[in-house]
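Only one chain is included here, represented as structure tokens and corresponding to the form predicted alone.
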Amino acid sequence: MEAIVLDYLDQLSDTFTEPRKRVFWGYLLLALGIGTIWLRWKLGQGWRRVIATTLSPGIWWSASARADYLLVLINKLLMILIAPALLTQTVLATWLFGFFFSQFGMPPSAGSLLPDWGVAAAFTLTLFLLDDFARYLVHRVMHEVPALWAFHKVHHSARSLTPLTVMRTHPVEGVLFTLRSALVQGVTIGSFLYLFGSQVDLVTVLGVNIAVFAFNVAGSNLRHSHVQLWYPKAVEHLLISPAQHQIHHSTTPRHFDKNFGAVLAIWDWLGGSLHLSEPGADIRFGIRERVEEGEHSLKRLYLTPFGESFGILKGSIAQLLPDRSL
């Protein structure tokens, strides 16, 4: 029990002190700085309004935000308990390497065709692209499959967006995204180790994939905020801006099921779900316009999705069975 408590406290601390984490304190400060500069000098807002948009207690201590904080605390413990039963990238990479070796024999000499820096660059870029595409794909599936949407809408039920909203997820979604990450990393690592052996390396900054580091440094935490920061339209066809992700959280029907991408917008562009930002638009967040009593309660966030998903699956199975009343 003591080991679990210590592990829990360590992981909770790492959430804010480890540069590999999205809400690392350095990224949060950079996002605050970028947001302040954008609001004050790009949009010309007064300091009172800038502070209200970035640091208002009405946002950070709203019922929605308090629910975010509780989910972070509870989910961290749940994932510690669940994690040992989940597939890891190390296990998958080892199995894949062994599979390639058993099927094709000794690894080819592909490594000799590329310098070490070339292998590292190829590995870093491949891992980033596959991971970003997998995020887009799983995210889109969770919107389009009703039984999964029952769990994903816990994230979309947030009415006040703060950087911690990124962790406002149901444990079922947490498990799915953990397995997604293990699959992408396992396949990439196993394949590159087979082809290039000891040449495989990751180009990093502070231990973080350089592409992910650039994304976080550029204000990734503004995606879950009330700072409407947009990019030029040409750029928004390539990269998802904070304003585009806020559209993804909008209660306006024309914004539904748009901008599933994490970093790159090209997946949405190709998939027909891209929606460019709407500068100055009044965007409200949540899954419905009307505020419902208890919508941020732990019962609604943790237990209700199971009942809804089960009901959907039960109805789908019933439609597949023959009608015995005929």
Second form
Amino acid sequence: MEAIVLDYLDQLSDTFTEPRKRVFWGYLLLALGIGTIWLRWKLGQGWRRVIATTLSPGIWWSASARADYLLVLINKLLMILIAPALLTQTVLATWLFGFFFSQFGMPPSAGSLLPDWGVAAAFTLTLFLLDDFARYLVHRVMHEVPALWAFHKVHHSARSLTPLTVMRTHPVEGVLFTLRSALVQGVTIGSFLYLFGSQVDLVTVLGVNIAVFAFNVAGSNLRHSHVQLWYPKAVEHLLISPAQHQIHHSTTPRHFDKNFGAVLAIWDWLGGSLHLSEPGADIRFGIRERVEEGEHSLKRLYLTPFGESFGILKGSIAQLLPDRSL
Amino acid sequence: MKLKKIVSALAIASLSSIAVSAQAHEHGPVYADFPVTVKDYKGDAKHSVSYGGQMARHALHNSLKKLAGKGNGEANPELKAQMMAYFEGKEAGRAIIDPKTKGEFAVAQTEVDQLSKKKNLAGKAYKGAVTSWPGNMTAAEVLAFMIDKASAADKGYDPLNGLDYAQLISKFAMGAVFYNQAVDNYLDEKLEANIKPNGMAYKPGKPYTGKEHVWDEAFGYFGTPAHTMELSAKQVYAIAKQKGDAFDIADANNDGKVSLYTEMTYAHAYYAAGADKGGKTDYLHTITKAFIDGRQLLADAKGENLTDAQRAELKGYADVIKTNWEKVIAEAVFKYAGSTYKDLQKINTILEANGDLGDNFRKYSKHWGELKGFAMALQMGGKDLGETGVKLNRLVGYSPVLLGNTQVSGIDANGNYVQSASIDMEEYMLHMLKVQQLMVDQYGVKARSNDVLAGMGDLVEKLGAKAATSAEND
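Next up, can you give the form predicted in complex with its partner chain of this protein, since the form predicted alone came first?
Let us now look at the entire complex, which starts with that chain.
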């Protein structure tokens, strides 16, 4: 019990003090800086408006944001309890290494295929591409499968976006995301260890995967904010801009099911779900325009998705069964 | 940041006991000079610590290992008799063949009797059947069988079967005698209330109680210097290697000689130190500290029978010792499965290129011998390892996989090895990988020398092991 409490406090503080985390204080400050520069000097807004867009209590202490904070606190604990039961990347990588060995024989001798720097670069790039694609795919599935959308709706029910909205997630999604990471990392590590042995390394900055670092330093946190920062059209075909992700959260029907990507926009481009930013458009966030009573209650956020999802599953199973009226 | 501080404060408060033991590494207690507590003791002994018999057996084991590599490839009854004298003889006058004075590293004793008289290894070897070796023999019979083979082999090595007897004999004997005696006898049934009670002398006239001596004997078998808590794992390791600069470290009482009784490193203490010097584990000090704490508890009992609570506490220390000792052996299994894997990789690469094997097959046999010896030792703790034992024995086999893809499968009526077709060397590499995995899964080994999947832990760590379990959306 004591161990769980300590682990909980530790992980909670890690969330803000650990550069591997999206909401590391340094990244938050950088995002604030980038957002301010964008609003003040690119869009020429007055200081009062700049502060209203970035730091207003109307955003940070809204009912929606307060629900985010509560979810962060509760989910952390739930995930600590659930995580030990989940498949880990280590188990998967070990299994895969053994599988390759039994299928293709002894691994190539170390250093025979690529120089060390080449292996590290290839590993880091592969991991980034695979991870980003998996994020896109799982995200898309969460939207398109009704029984899963019931859970993902929790994230989309946010009316105001703050960087912490990234953790406004139903635990069932948390489990899926954890498995997704384990799968991507397990496959990449297992394959690279088989091919390159001890040469495998990760290219890091300040101990963080260079791709993750670059993404976060570039203001990744602005995607969950009210700062509408867009990229040139050509770039928005390659990278998802904060404004594009805000479109993903929009209540306007033509924006539904667009921009599933995390870092790269190419997956959406290839998959036909890319939607470029609309500079200056008034975008409201949420699932639908109409605000409902109790949108941010814990019951709605944690329990309702199970009921909905169960109802949908029951409906689809009933359709598969022979007509009972006969 | 504030949260970090709270967390650290909580951690320090709750784990203060661990902090204390960590400090002990610097100026820790010594396993010596515990007072005489026997009630009616009349003699003039000043302290009650005694484990000379165990140290004599360490000297016998070290010497036997040296002899195992002395053969010239012909049947050699003289050598065999000499080896048997160290294994099962009890005669006076046996010289200590190892450890001997080496350069600046001067040792105090030159004869086994100076440590203890009439001691042997055979009488203390595990009495049950050894399932990890063909022939349905007891541990003493397996060792005698190996001694017979070693005496007739060239420098203790049988190239036809890939067997390195110095390694096999040494590593298995450490398990069958030292480990078994300590964890299956002294730290097991001899801790029961009605056996060797603390309320009376071990034997009439002795300056130590029953339980005090039982505890000392277990400590002796571990094989670590009495002043281990004052030393680092690296230093304890260097003492066994008898390096010149290790002399001052070893000679705790500054009498100009290293006492083979109290100042030398042997057997599993050496392997514990070897695992720990990588910095990931602390088996040596954990085990030694538990021995010292247990011994202090006995001294504090002042010659009275132990209460149930005291005995429970003592058994707690014994459990720490047993668990960690087992891990030390599992780490060695892991390590040598890794070296065997690497040797096989080298051999396969050379064979594919039609190259010359050189001494690579010899190295492979040596590492396999260490692997097998430790794997056999792991099964000597007096408990049935069940499925783990079966898996381990099947994965490793009775010999390394030989060049014609054969393996020793048994022993015939004349004591000759029988070979059968087996898997190829590549598949055997996979067995080594599985052995390592088995040690991770069953014993949670942490030092992991020669990890075939080297770097996997570091990679997962770099990617942020915990990061993956956060419920971060997109």
